[in-house]
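Below, in structure tokens: the form predicted alone, a single chain.
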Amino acid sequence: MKENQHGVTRESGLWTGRFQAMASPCEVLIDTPDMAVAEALFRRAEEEARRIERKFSRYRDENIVHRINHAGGNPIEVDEETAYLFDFAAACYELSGGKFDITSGLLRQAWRFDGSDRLPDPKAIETLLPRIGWSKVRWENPLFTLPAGMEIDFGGIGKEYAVDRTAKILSQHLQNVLINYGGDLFAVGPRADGTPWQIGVDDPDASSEKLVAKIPLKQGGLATSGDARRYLLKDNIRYSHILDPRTGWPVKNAPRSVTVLASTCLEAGMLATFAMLEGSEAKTFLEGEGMPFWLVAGDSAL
């Protein structure tokens, strides 16, 4: 393994760069013999991921999300990129029948998915529900008005958007790149020899190191939604972190994980999350969408 000062390593014939962003391990695999090209592409990828994190993270206090969440009900004018994400969020809300809602982040005040058996007080959830609901916001591009006491959170789409943005930038320079931000991926073409990248889908059972699927990927986005790391377990009932914003409670009978392949990472992530929100109807929903998918329900991959 050969490493240079920029953190890019030579591993198994590939240049690999790693960094932490968006609360996730991020990795860029670059298939080129040219170290200088690999270094430049990796730096550009990291810059873009960190730019998006700075701009859209709800944990920052100097960005557009903070301004909107603290506007006290006053309209805020947003730029074109933010407008794009609001349009996408609005479409997700409509297509999911209100189950996908970027105003539902407030539920984190009641839920702590730490693997324990500590369920929230139902009254705590009830007090939050009146402050949740995309139907209560006013979005007339470029003005966004959020009622006082509500919040927006792009966490459900931000990482996938960062993957797609990075892919668009790197594709202008090289077609043999795989971007992986916390398990959300995009292949900018195949390996340099024309073979696909081999993507492993982990078993959602945290105690297992086996793969439930191995996916050959030459082009496109791949995203996974599941409860492998964020859940509660009480009286042998597993409570997934996938919450229905209309009730404030986890979706019943949701799969352990859903992985979807689509033309973009945003689309793949949207469909994977939609499927989780469908609960026991996840497989039927995915079959109706016509996209390749891998679903883990209980102990089996479907």
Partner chain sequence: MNGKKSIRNALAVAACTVLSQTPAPASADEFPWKADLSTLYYTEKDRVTVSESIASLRREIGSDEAFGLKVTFDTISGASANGAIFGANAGGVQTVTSPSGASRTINIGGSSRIDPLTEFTDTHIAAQFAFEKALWRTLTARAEGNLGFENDYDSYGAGGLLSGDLNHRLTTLTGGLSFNNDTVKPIGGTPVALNRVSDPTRLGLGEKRTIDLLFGVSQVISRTTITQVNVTHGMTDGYLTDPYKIISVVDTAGEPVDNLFESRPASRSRNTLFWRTAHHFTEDVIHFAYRYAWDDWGIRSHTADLRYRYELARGHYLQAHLRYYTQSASDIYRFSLAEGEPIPLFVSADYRLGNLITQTAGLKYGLPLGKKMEFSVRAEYLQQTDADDRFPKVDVLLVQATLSYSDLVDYALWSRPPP
Contents of the next structure:
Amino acid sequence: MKENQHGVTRESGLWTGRFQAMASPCEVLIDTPDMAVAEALFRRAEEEARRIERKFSRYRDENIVHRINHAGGNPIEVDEETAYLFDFAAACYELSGGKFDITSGLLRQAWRFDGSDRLPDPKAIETLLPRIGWSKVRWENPLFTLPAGMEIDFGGIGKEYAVDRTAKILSQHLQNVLINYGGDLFAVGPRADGTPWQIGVDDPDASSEKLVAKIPLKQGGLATSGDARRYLLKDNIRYSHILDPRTGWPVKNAPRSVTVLASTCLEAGMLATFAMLEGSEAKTFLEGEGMPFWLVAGDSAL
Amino acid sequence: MVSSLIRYGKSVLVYLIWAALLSGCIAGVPPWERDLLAEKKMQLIPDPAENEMDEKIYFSKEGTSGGQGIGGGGCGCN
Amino acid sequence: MNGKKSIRNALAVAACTVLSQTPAPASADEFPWKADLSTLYYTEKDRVTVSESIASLRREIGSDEAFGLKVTFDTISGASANGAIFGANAGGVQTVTSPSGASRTINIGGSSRIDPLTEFTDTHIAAQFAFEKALWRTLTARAEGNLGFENDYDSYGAGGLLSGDLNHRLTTLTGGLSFNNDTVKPIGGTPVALNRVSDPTRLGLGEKRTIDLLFGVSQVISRTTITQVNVTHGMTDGYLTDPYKIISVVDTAGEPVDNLFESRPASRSRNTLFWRTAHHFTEDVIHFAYRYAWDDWGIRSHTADLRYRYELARGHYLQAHLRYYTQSASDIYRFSLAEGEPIPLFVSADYRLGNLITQTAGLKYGLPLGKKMEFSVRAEYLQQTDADDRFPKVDVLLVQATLSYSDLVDYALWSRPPP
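Can I have the other form now, the form predicted together with the partner chain, not the form predicted alone?
Everything in the complex follows now, all chains and molecules, and the chain you saw is the first one.
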């Protein structure tokens, strides 16, 4: 099989296309005998992922996020798609009791989760907190006003959103597709022969050799939230990269990894994130919600 | 006979318009199900060049014209 | 636990809402051009030959503006019916050809006749500039300007359309207004109406002004069906007479004894009711349109137009086209005038104002050339007949080839029915 740099390749009976976007490896599995169809769908998928990355990445300087973050407190008129995401972010903020907040990205200035034991200076966090909080922004569709000095970041939503959007687009053409953008997945439908996709859940510690679970997935979204290789360890306390925006500090006793199955990838991703934010109550929270989940408990004695 | 047919045709047309408007409100087609509608061949004017030539030909060969749109410039052919 | 459960449900609803919106506005690095190149060859049996080309370009500017330019060039040559009657006693001669540009008098068997066909050649060049802008989320405006020049005709026009989407963009309302100012400038000037063809007084140029109004509704009915209803009203005033058309005065034997230039009213009000629907059979597509048109000159017409696109393998397709048009004659239409009768104020023998039927059948073949390019060629045959069986039928053959560059699927439309 001739391998072209961006196209699909035939791997174990499937067309597989890979690319790098949103700081993650992205993969689309397409179960069809027709290479041209697979190629076209893959290109469409990549196009959509890159579009979302371009539009919503905090690291680009010619997009709506950049305009808002540099508006100096002035209202910015946003397009319809951005408006929908703000509505969604607002809903997540409320549903999580303020624990999920797209304005909390500034905390990254203080926290570096590199596996070391360098905890930030509590004063640095204190000075950041006044510039964090969804309740301080003014969102009156289509005008978004962000107080000067604050920042928004769609990082907690973007990948899941990209997965669902790609799925919607590809589903018009073929059902036997699995989308995996950096561990956030959506199965548009089962494999061509009707059997489920087999999804391995990676152990957050092991270097991807050991699987925590093998999940058969026919249709739906699957997302994992975890702190694999993104944590700080000091005095036997593991500081997860899941930060509580209300305190600026990591959530205590958060699970190492939570995987949730739901009807969309966004829903699965948010539930997994909310569960992490619940800390030691994660399992109770997930059980209360009643959808399938896989949890790797935290081990503070590590 | 003919006039009653025309009258009948008109009432059918009125019914169709209402049915169209109402069904739009009730059923709805969510955006992600508008894939077929988005195809070029499904546009109201799928081939503008063909449409324009036809419009011009029939404009110059018949006593009545138009209906699809307006403007487009006059010609001495009629 | 009830309170907690609501988180999941509320999230599901919120996620569904986010995903219900606009997939894929055209991404910035896509080539933002659309282009059509088309050429038509049109020939009437023993009459006019037209060759026409259109080049049209459209450029998206960002996601909410677009600019369009269209240039049309055509040449017409041949003979067109002028309304005169040749008469039966013409020694078997049906027509005569000559390179002149106006109607001719021919002497046959001692009497003079007007050739019922006027020979002419003309070139026509026209340009259209259009600008479209999204004024607000669901409101789009289009402004256009038109210029057209022929040897004996100039046209200047401008217009605007406003479209608004309603009902989750399942319904689109469109309102439009256009103006046209045309000048008719035949060589030597416009003949005074009802003057003798042999010795007319000629005046200067003829001017006419047109205003057209449009109101339309398009509606997505289902995943596979879309429909549209338009109502248009047009008003034209000024010189509406055709300076080349003639009406014969005939004696009781039907032989022409005199020929006059025609005369039309100085205003005309036109109306149309137009309905179109398209249905997708997930492969094949059918387009159907019906139009009822009427005006204050007394013409009523019905048009039915059907196009069925049959998909072949690998993006190739065949499209069949059938069209039927029937009109009742205008109040001013007369095949000829009787010798001695008082001449009406307005009268025309132009067959296009008569009881007319047009039937068309055509076939088109299209094939993709790569991802965004498509080539198609069609051939159509149309025949015009007189319901009164007086003027000779007109047979037309046309062939059109088109090269089109655009997205075959407009992803941006996934949230929006077309205008």
